[in-house]
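Have a look below at one chain only, the form predicted alone, in structure tokens format.
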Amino acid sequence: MQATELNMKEITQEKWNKRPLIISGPCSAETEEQVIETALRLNKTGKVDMLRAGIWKPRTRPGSFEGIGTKGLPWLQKARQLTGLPVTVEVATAKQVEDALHFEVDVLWIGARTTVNPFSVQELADALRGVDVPVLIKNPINPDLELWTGAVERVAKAGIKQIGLIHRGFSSYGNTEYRNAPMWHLAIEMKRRNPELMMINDPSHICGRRDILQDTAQTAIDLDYDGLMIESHIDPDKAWSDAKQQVTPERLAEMLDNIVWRKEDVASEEYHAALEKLRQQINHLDDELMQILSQRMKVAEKIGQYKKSNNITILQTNRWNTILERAFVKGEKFGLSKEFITKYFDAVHMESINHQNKIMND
């Protein structure tokens, strides 16, 4: 191994361990000039740890720009030489892994369209076997934590020691605010299951537009994410792909300066004592909620017995609509969002149905 390669290994490792880790660069590598200028301007901000660029772009429909291909890899190599920034690209096939490693790409990532397909992930895992390179894995397009977990397991079984997660949002029917609905609860659950893995947020693909990037990035930091991947372009409006979600390097620096960077803990006895007292209150309230829910289910079972005796269906749509409307009105008075009320009562309703179904079929 040449000294320069060893040096980049050390730099990449140092950046990988940094918190927060900031990754930025264009959605797509378009020309050598564009890649180099973007890298130089990002490096000048002093805010970015790794440079990203799409070399191969999996698109939803044919005819869109699908990436410059392998000829763009030397551009990233040159950008790395000029800035000292490690470079990272998305790979979707074994050949792309081979080409990326040939041009000394420092970090690879597996995209959402690949994570959704176990056969594709396994092909990448086989290509990575015996290779010492960090790998980031984006969540699958559809909201399925098992697919995301399976991708992590396949890559880990290939011997990859350094694995990170990228939350880029999920496709969701009826979603209008975001390009990909964040579904924060799924990312939080994935982080809970894998506390040892770095979790990066990709607000660019969640938002699909630049005006809400900062708010989304702030939410991720508030939720203790380990870093951000944000797309940056020297002339965003003229980008060959995903123009609406990219920002200039200078605007990126402004955004990062305006983010309030939270910490997970603080060495303060007063803080911990106050927090523990409040958490005990929450524990007691949770216990009371469980008892009340249990009582509610017993009442639902009695209703189920009357329905069974009179051959009445379990589901009563009009009654359910009445419950929801009443809950919305009361919930608003108590400061509870309509979204929460809907999810909460849906869960309670399904549990009630399950209890009544047991009565019906006993």
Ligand code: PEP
Contents of the next structure:
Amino acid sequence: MQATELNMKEITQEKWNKRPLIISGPCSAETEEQVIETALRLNKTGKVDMLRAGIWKPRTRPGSFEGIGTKGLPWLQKARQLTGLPVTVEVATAKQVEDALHFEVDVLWIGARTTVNPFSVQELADALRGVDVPVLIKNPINPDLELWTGAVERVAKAGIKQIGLIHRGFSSYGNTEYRNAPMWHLAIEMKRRNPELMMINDPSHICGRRDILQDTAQTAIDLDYDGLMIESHIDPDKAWSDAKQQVTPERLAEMLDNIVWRKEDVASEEYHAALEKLRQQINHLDDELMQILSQRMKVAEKIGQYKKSNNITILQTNRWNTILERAFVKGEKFGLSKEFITKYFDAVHMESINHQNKIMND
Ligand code: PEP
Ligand code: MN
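The form predicted in complex with this ligand is what I need now, so please give it after the form predicted alone.
Shown next: the complete complex, the earlier chain at its head.
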């Protein structure tokens, strides 16, 4: 059945509000056949709510495939007609907004490399004034919540009512397990600040590889994300962009089947009573930890007094190394990761230095 335009507005609304919202499709639209076959196979799984495809590709370096351009938009239009699924594409300029809307793209998204640039975001916002279209905003490539928030504000000020967030990870220097470090805490903080905005996770661009997609998607669902955007391709290894991270539509369906879907709450008195008891324990332990930390700072201040009267520097690198080495060994025994121990001791150390600084300069 061919969906009418009015109908498509309603379907888009319905999908936008569905939880979890699943968006999939190729990194890039390459050929008409590839777009149509991907769409049909995704639709056949019955697990996908919206089709995605990059038409204009912001590549970090020139020389790689930079997107098929406007000529790919009719392919998406056809895929949309054949499947009845709303489509979404990335836009980075006013002209791209105009072209996408002309070819009935249902949802627009702003890419990570655009969110970093207030000029570009403002250009998009101006092009969106008076338009009734939902917009998804990816996090900026650098870990800066103010830029992400700024993009949301610019788009909202242009009158766009439906705004969603996509967490796609953050650039970091050097090789890590991920292509883009997830830095979950930043997305959690963004969610906390904007409880009314949906938050979707994009494990494809976080992972950059297929083998850890499943775990990353599960983490997002465990953290109460509203949905997932995962890239899929009929022949992933031959994809013209992001080949390593794409999966076939069938593999995507398998991954979605493997996810343990969680809900935020359940109407069970027993569950709530048990949870309440455990939460009281946590509060109690947190109070104790703070008391102990405060005692630790008092001892550090005493050391500061001695250092002051003997004119000794606050920072003693050897002593600090010893503390860390002890902590790693002990931490491992207690089941605490090296990463956590490092962060925790860095924070405690900085606080100690601040306390000693006050004493020294009093
Ligand atoms: C994409 O979704 O294909 C893309 C380019 O994403 P990002 O903006 O997250 O890099
Ligand atoms: Mn991609």
